[in-house]
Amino acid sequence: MPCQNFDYCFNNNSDELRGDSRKKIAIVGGGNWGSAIACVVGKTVKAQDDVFQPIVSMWCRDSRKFGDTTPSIAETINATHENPKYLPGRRIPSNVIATSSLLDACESAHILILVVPHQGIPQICSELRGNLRDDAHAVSLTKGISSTSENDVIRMQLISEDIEKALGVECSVLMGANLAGEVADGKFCEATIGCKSLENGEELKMLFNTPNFRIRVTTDYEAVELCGALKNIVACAAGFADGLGWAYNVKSAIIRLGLLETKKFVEHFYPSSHHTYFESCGVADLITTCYGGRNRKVAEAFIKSDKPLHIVEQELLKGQSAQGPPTAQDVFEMLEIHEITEKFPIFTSVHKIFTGEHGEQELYDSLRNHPEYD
């Protein structure tokens, strides 16, 4: 079917379906891991068609340059269910309708499910603010940390604080360990809901929940944004061990280590947090992606080449970016900040080796003298 006839569906759905008091979802971002639980959400709406409406709106960011008359992203899912470029091989159901407009996706919708690199929030949320509707709230899928000032001060902030605080929608956080790729093919796998208002995070429950993708909600939201994002650094370093060719027994050390940093990281800058570490956000998405994620990959090519960060990642990402990196960055100069980078020596230098300050012998310096022997 011709894309501009999917246009037309979603167009005219929106008149519709003004007045239903089912809920209307959309997706924000159209990569890897926005197709993947784009395959999970277009069927758990369909399947309970008395609380969501049948229509998920997915917005794909239209990255052509000037000239370039290839379908979008868009405009290819709405064609084939399928997004070649970032989940090949996997079927995106067909009432999942694509669109590059943020507004047609987004401004009808009461549950929007974010999931794009942190560094892109600041612009949806510019683009989105003042045109959603009263009742809306968010999930977030998006891994990272942020930062805000107040009198001078910098103090650590949450993507999830971001978000709110830009569009004025409560925004939950579901972190956990599902590789995109298995997550689209239905593979058993499983999640951790974080949220404010447990109402909301039951009908994220409600949502996201299948046979194959079990869902956990809990208050503990801090915890389970923070692990979503630590665990990137942790893996990278998981990365450079393997690309180094280090022992089994190393690389374990290293989850355990990075784990433990995570930990620490979160009880001093949320010391209220109830401890959620063996939840599926925390050592269970830690394992996950130590061995099988992006991140991980990214990092042993990096130490294994001479070549720049955003050159190894052109090559094995195909225009997605790993998370790791920024987040190492960001997660450095807060502790910088706050003057306790000794504490984390993991993170520290999984930072300087990406910006070149460290090296082999640095990394392991950092887990063999690692305070948690003291």
Given for the second form:
Number of protein chains: 2
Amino acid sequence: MPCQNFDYCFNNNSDELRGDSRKKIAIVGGGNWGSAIACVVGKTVKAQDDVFQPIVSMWCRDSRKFGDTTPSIAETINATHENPKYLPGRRIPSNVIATSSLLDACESAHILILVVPHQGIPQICSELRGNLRDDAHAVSLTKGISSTSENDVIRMQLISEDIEKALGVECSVLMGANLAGEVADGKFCEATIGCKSLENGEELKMLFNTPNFRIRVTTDYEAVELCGALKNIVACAAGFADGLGWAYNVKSAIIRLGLLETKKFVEHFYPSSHHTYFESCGVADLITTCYGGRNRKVAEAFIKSDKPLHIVEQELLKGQSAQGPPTAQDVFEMLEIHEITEKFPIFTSVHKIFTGEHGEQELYDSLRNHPEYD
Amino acid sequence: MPCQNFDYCFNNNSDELRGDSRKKIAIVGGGNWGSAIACVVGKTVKAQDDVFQPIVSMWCRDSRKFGDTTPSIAETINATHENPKYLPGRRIPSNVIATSSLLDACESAHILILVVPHQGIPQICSELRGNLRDDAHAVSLTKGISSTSENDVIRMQLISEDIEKALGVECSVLMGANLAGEVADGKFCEATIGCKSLENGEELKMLFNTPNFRIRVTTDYEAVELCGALKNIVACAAGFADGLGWAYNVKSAIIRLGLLETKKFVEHFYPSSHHTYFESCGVADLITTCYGGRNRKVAEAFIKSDKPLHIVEQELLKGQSAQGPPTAQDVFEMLEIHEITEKFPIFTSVHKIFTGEHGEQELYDSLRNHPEYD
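Next block, the form predicted together with a further copy of the same chain, ref. the form predicted alone:
The complete assembly is shown below, putting the previous chain first.
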């Protein structure tokens, strides 16, 4: 029987259509930054429940050993709405439902937020491959660089490109001056989305943007992603400077010269990039990370002690990792292959301090004799 | 009788010529930064005594009241080679000879280094006018903005332009990430010279450059000078943020948005400027000043107390001045005349916090609603 009440039918039908088209969000990663971004996204989807499904799923790795009967991180988050291991004291909204099953979290998601350490990406992609919606897209918050080999020639590759190739979905990036605890607390900050298609970029802006978490979108995704990755190397240099008792002027010079090495790196590998160093992912993220980030902290402690890096990390980060040292190694290897290490003395010296080949004097000389002064 | 020994005569003659052409240096200003730059220049002229005369004269204002029989600052520096009032604990080289007479210091100088607060420039220029060598040139280390009136229209003017008009000599600028104490200690840092003629710029680079004080030269002098002036306003915003207990992400956003307001200001008033924000005078000086400078310190104390600004300055700076508040006022007046205050919410809010018209909320809103997010 046809509906007699046109308004009711129209709205009902419209609601159904709207219900079908609402996007489901999955967060892949339950660490410090993943938990902070859950605080943001849990709220934005509820405030826009005509666009997004209000339940956000969040995959957290179950790192318990066999026989361990304590609750998993996912169980703890669902019971307490807090991640006491990686983001203690901050409330994760109750519409964020955590799970230890990667497929359960992701298979019906329209948007995947990937926020795991670089090292975890290959296994996650291999588990997800072939198990996602055809119309899904992703955004990577992961920092690092990758590489690919073609006819024995090793080429730079972005982590977002790794993800796209592995999953067959478009992958944007979100980077910015975002210390996780401050973001979770709802304090004002900014971030940059680097996207391939502006359609996905604008949808991601809707998902992340709040009055206190201000998002700008650019299609210069290579520079956005590399700024996010390379700033961790510069932050290690800043941490060394702090540990060695150097001063404000030196640290500012490190940040400036580090930004210029970042720019040169992007220009070398992605000459068509139009650069966005004045965005939050550029100069702002670099400053935050060089003053308040974990890479700075680890590097400062490393250069002041005789302990190996993994011990310093264990003591300071309680299970989280610092991406600066492995990124410095990956970048150094890429610079060596392309025979351009001498153009990047800070990146090079940071790597060599971690391997023990460089000391204080070499780092100092990498500044004083920087090619920028030629 | 003609000289029988050609080599001797030639060399003797050459020596004489060289002796005549050696440049005499005068430093105008005996404050914190003037004393620190005396530490640098005192050494560089000695190391290059074929180019520069080894005696540097340094004018220090005699601020004693009538009847005060304590030694003047100039007398103290000449007796102890230290400026205990403004740069205690650092040795000023003994070839720097201080004097309370401006004319004695400057009238035979080839290069004048002007390093006094903005407020002191008019009187100094009026005393020096007509009393300098015809071939002299100057370099200003003074931070601030000026204005000029033509047919009742008020126009922006640089302080270096004020100096050029008043003295009839070319005036370059030197700006950079240079906390004075660290420069005096010989710690590594960088600076930028903005010059009109590269000939004078390169001569100034010889005068200031050392293995630890690295100078780069550009002809983009408007941007260099304005970066040096406007960073003090941004540093006040950073100080307010510190005083209000805001966090790293916010402070990085302030620095980034402040840099963008600086860029916009330069583009508005000097559209032909080719911009040098990646130089030390740009991003590096901004970071140093927002973390370690006196404007940050004064602003932090001001917003945490009920005391008027001049009391806070007296308590913290011991007779030195903070250029941020007067520069914020001068800039605000210029923005009002040109009806563009709304494009510069941070500059505007900093001024209005000092006048009591704005509080914490307005500053916060100047960030969250910044036109950069439009």
